[in-house]
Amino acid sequence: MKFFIDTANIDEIKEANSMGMVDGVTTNPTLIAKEDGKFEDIIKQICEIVDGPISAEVISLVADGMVAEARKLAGIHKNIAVKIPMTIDGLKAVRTLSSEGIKTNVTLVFSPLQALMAAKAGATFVSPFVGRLDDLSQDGLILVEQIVEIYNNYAFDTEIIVASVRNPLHVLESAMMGADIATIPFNVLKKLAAHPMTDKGIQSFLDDWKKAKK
């Protein structure tokens, strides 16, 4: 499984990055508008840090404005995958920025059905959010499932990133099941290498070490 950081703050970016943990980055208007800055350089130092897929969204409602924005992003760096919601106009969009041969994220994906249609549409990555289905107490991880397998039956090449992550559970059943991709907010992804046994067992090493050296 492939991790992406949900970030655009460039520390927490960096700090992932040197723990070998970032495949790519996701980003959204909500996360760039807490960051000091404009759009286009904190995705352009995003791009400079990490070298994979950088995910820009476009704010367009309509099919031709969201080609327009698509095109200008995809300009910016080679790994911009840019982010279209999953609306009709979303999907004509991505079918002519699929032909032009640039890379697409459909966000704000809450069904199997939606997701097939955006595969269909030629995107390169789909968002399916758990998160937020989990809040309207539905069960994220089953749309996860049902994605995985309409993909598979049908050999699609578009991936899945897991979006909305709110805590290691969603990561590591998202794995299970074989979901291409996680994006991971920063303060989840730390939790993933944290066990309350492995800081115990350091303490009862360093003590046992402090006793033999004595």
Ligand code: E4P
Given for the second form:
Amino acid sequence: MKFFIDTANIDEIKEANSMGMVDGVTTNPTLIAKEDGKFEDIIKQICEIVDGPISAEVISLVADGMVAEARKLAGIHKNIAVKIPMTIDGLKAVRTLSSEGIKTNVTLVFSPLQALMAAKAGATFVSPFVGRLDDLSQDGLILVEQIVEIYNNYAFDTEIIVASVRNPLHVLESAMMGADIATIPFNVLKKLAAHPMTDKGIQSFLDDWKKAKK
Ligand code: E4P
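Having seen the form predicted on its own, the form predicted in complex with the ligand:
Once more the chain from above appears, this time first in line as the rest of the complex follows.
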């Protein structure tokens, strides 16, 4: 399973990358707004740090506008995957961009049929938002399971990025279902590495080492 990091924060990206945990990066307008720099400068910086797909989102709501924004973003670096919202216009844009060889990440996916349509339009990635479904008391991981099954049934090349990840169980269950990628916030990534028995074991080894003959 590939791990993307779901942040536009350069320090977080650098630290996660130094752990070997960054196969790609996803950003969105909310994550960009939390940082100091300008959108394009932040994206350029991320591209210099990480050698993998970097998602940058368009703002336009009409197909022509999305395509124009996407071409500009794709010009920044070969690794840019343009995030396109899952709408009718979004599908039209994805179809055009796919024919031009521009990578796309269809975002704000909340149903398996939306994911099927995104794949048919030629999306490189599709992003089901599990946490936001959980927030509505609908199990977001069921959506991931459905998309994995549909994509396997028809051998689509579109890769599934499990997005809106809120806790380690989202990552574990997605990995067991065979989702291609989880895009993980930095705080959740750190939780994946942690276990109280590891901490306890380290402490007891350190205590015993003090008593050992050296
Ligand atoms: C990533 O591609 C998504 O934009 C992100 O995971 C959304 O997460 P949120 O639901 O926590 O805002």
